[in-house]
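Single chain ahead, by itself, as structure tokens, in the form predicted alone.
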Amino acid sequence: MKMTILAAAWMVPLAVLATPNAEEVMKASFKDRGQAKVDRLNQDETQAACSKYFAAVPKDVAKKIEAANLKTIKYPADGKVMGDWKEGERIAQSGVGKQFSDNPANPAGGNCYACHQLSKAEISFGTIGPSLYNFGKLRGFTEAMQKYAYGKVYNAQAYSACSNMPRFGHNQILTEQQMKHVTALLMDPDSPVNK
């Protein structure tokens, strides 16, 4: 039976990652299959120091992983970070996304439904982030909230640090149009999200 990397991750004993060679081991059990990349076991500042302190960062180290990740986010260069709310459902449904049975050929999907609630009509979603049904409508529709929305969605560590969500622009998992969407998702009246 194949795995995805996360799925396969959990299952390595923890006597087997407290060993000094437990990286290289891992690291040769994998291999680059379809959107799915060993490059994903590397770990930069930010995850070192997540996993260094795992259950507890302290509130020290948790505002200079916040600072430092808050400077990597690019906003469009045109000023506009919303898109077709109803381009961003289609995402934000989508079940794919760096998985190893993705084709590297198709865009990458938010998966956000795995995580979120994002509107009453779902019967189904993740609980693993808050619920995001309504959304704008209780932190207002601003142009400051949705830039704070696309940020969010951008790089998750600049307001929340150790997040458990993915760093969709900052690990290039959404195009910036994509991301746009989202945040329409997440900010347009109209949108499911807001009713």
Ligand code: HEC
The other form holds:
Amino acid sequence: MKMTILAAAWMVPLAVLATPNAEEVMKASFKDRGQAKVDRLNQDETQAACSKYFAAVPKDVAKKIEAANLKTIKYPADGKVMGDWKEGERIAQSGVGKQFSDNPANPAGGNCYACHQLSKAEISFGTIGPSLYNFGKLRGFTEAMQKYAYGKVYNAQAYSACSNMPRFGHNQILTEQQMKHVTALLMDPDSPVNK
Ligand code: HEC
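Which structure goes with the form predicted in complex with the named molecule, now that we have seen the form predicted alone?
What follows is the whole complex; the chain from before opens it.
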């Protein structure tokens, strides 16, 4: 029994490595289910560059990726990047959306808690990203910092090439209004992030 499990565990990556085109194997292994279509495996220019260099992206390539992604950020037409932190908290703590079993008509969550600590009261959070507890307090409650927070959520790779953070605005995961709420969660002095 033990043998079978072990063999299965290491044979899978070996099979992928042994094929000349891992992408084809991936594509053949998945099928469309609901809103989760196989075309999610198609990489855009940024993702393809990040895959090419994997962990060690050369500095000049990183700079190009950041510049290209910076250009994609669309700030709200009314110039206001701050919404309601209470709404932002609900979005940050929700992992709903974009899965085959989710209704695509409903708004998606930001799932921020899966990678970031956001408040002192939180008992469960992921650590792939840095803790955002006291983000506004530590960085300063300035307009420039509000703009940075909004832009970071819109397109994380504008500031950090090949980041593991989803590009929420760029890939239309969150709406403009939702990103405003999340920005307020990080930047409102009354938000639990800054308490
Ligand atoms: C899959 C993991 C993941 C998710 C989900 C995620 N992030 Fe991140 N985030 C990261 C990582 C990794 C970094 C550090 C690298 C970087 O700066 O991109 C980061 C960095 C950040 C930063 C910059 C911190 C700094 O010191 O300047 C902010 C702000 C941020 N995330 C906010 C959010 C918000 C808000 C959400 C939810 C809407 C979110 N993140 C969702 C992984 C994630």
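Note that the coordinates shown come from a computational prediction; the quantities given were computed from them, not determined experimentally. Whichever C-alpha set is largest while still superposing within 1.5 Å between the two forms counts as the rigid core. Residue numbers count along the first chain shown, from 1.
In this overlay on the rigid core, L70 has a C-alpha that sits less than 2 Å away from its partner position between these two forms.
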